[in-house]
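In the form predicted alone, a lone chain appears below as structure tokens.
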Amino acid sequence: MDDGLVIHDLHRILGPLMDDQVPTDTVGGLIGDLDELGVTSCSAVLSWQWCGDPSGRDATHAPLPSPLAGWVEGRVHVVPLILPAAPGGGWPADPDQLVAAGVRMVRACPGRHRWSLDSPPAMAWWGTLADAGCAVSLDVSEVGFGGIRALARSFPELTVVALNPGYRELRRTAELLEAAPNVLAEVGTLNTSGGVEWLAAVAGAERLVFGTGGPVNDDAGATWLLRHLDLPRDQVERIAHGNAARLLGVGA
């Protein structure tokens, strides 16, 4: 596993999950998982935000970090999970809090948390985040290719990361990347022979990022696939960490 490849998993969940036996309920447990996979670092949303109310009202979540913690122990990058809504109905109170904290990427789950990508409050948020250079990651299986394409076209300065496109959706993923130059696609679920290589050929390796969705999705299989891509080393490095590093503003 010591192949010298630096890997950043752009899509993980940190914290306890129902019926989950993987010890990712603490930062130490998550880092242990990364070590087993040979993954250098990751970006993670907090499970209590993903599973329930992103605002965290009426609850404490020690020993998990704050949603605006940034980097934890140098290897875990906390991604705030936002809920754009009228004041008092979402989290945070307004997007300026994220900008002030220097957040470079947020996660949004409109289907899971019952709000609309194109609601008036959300549209105001997207403009603010785009102006600040803050990206947003969205699950394709939740909002659809059309939802991501519409958002990306409405805000061409906003970087949108399309998570979980799935190996059966290679054509639609390629069409999305062609239609919206500000979209990046996660490759962790493109677990089919030659799928990532084909997408890199038609869209460019600079449009692809590595993420697994672990521990909910298969992180071991996705990481194995990354290490065995039939691509030039420089393209593999871009997918494994270079594109994510530029997205997060930490250098390639």
The other form holds:
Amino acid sequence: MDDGLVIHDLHRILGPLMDDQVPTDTVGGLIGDLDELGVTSCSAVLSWQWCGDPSGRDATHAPLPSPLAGWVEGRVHVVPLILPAAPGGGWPADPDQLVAAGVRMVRACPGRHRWSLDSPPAMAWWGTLADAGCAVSLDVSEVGFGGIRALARSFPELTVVALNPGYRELRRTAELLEAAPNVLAEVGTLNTSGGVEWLAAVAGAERLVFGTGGPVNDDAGATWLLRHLDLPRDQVERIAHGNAARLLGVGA
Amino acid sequence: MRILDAHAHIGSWGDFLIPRPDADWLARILSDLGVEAAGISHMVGVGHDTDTGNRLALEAARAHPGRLYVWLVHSPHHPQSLAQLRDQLDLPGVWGVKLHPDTHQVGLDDPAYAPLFALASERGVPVLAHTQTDSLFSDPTVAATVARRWSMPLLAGHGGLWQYGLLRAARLAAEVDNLWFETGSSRLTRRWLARVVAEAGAEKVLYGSDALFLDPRTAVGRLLAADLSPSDRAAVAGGNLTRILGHRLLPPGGQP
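Starting from the form predicted alone, produce the coordinates for the form predicted in complex with the partner chain.
Below is the entire complex, every chain and molecule, led by the chain shown above.
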């Protein structure tokens, strides 16, 4: 694995899961996972926000970091999972808290948490986040390509990261990237034969980001594929780390 | 370490785009990955036309001797093709028979498959069957029932696929002598692979990629990264399939 490739996994889950026992239930465990795969760093959503109540009212989340912790131990970038809603119904109370904390990317799960991407509170939040240069990541399998496209086109200044498009959806992913220049696509699940190379040729490597959805989804296979893509090195580097670094405002 | 891919395909599929469905690409990638050989079935055969699919698969194997071998697809909707299959099973480079109960919409334990299983048992021909947990047609328990009833080696393709059913499928492979768990799957992770091996026993698990549906590079990465002992990894990677195939695994340069 000593190929010198810097890799940032933009889509990881940190913390215990409902339906599996994983070593990534702590920051140390997650870093251990990254080390095993030769991955430099990752962006991770906290499992309690993802599986449970994102507002954290249960407050039983130690020793995991706060959703607004930012970078932890230099390797794990915590992604706050937001729930735009009327006061008292979501988290955080308002998007200005995210801006004040310097958040560069949030995750949203409208399907899982039962709210609408185009609700009045959400529409206000997207505008605030776009103005602040904060991106939002959404799971395609939850929101649908149409949902992501509508959001991206409503807010051209908002960067939207389409997670988990799935190996069966190369065409729709390409359509989405063409329709909305402010969308980036995660490639970890685009693992049909030659899929990533095809999408890089069609949409441009600058539109693709590496992410796996580990530990729920396959991280090792996706990482191996990334290292063995039949693409010029500079394109692989862009997908592996460069595009994420630009998104997160860190050194490429 | 010898790596044999127990479960691969060539050909495109209508449900979604596979940018590289061709045998040439597969053969090159396998070579690059250090995978000695793969058993392929053609997607046309998995779908609507087994005769054409099998012909195309055999042609591809002839074009890549020692790298591509053939699982001949049998559909219970075309029983008349069983006679042709009977002859084709003797062709060098043929590993056995591929069944897809879900695309063909016939349960693996349906009497329609009985003539095929009788033939396979009579000749000791391995059968690779798609399995999918909770499928009426191909749940691993159905595969286990079939394996108990017949004597041919039965490879449970994908090990049932869904994560919540993997350990049950692994236990069945451990319990039933002539049933194996094959790993080609979009849902498998390196962690789950190690668990399956621990549950089934390394000698009952077979490496497969489900190429070209899936990119074979991901499956190799998962195999190499899984927390397995060297001997277990070697068994899964190719040792077990070597034993199952016996004389059906030609040395490099063999011709179908």
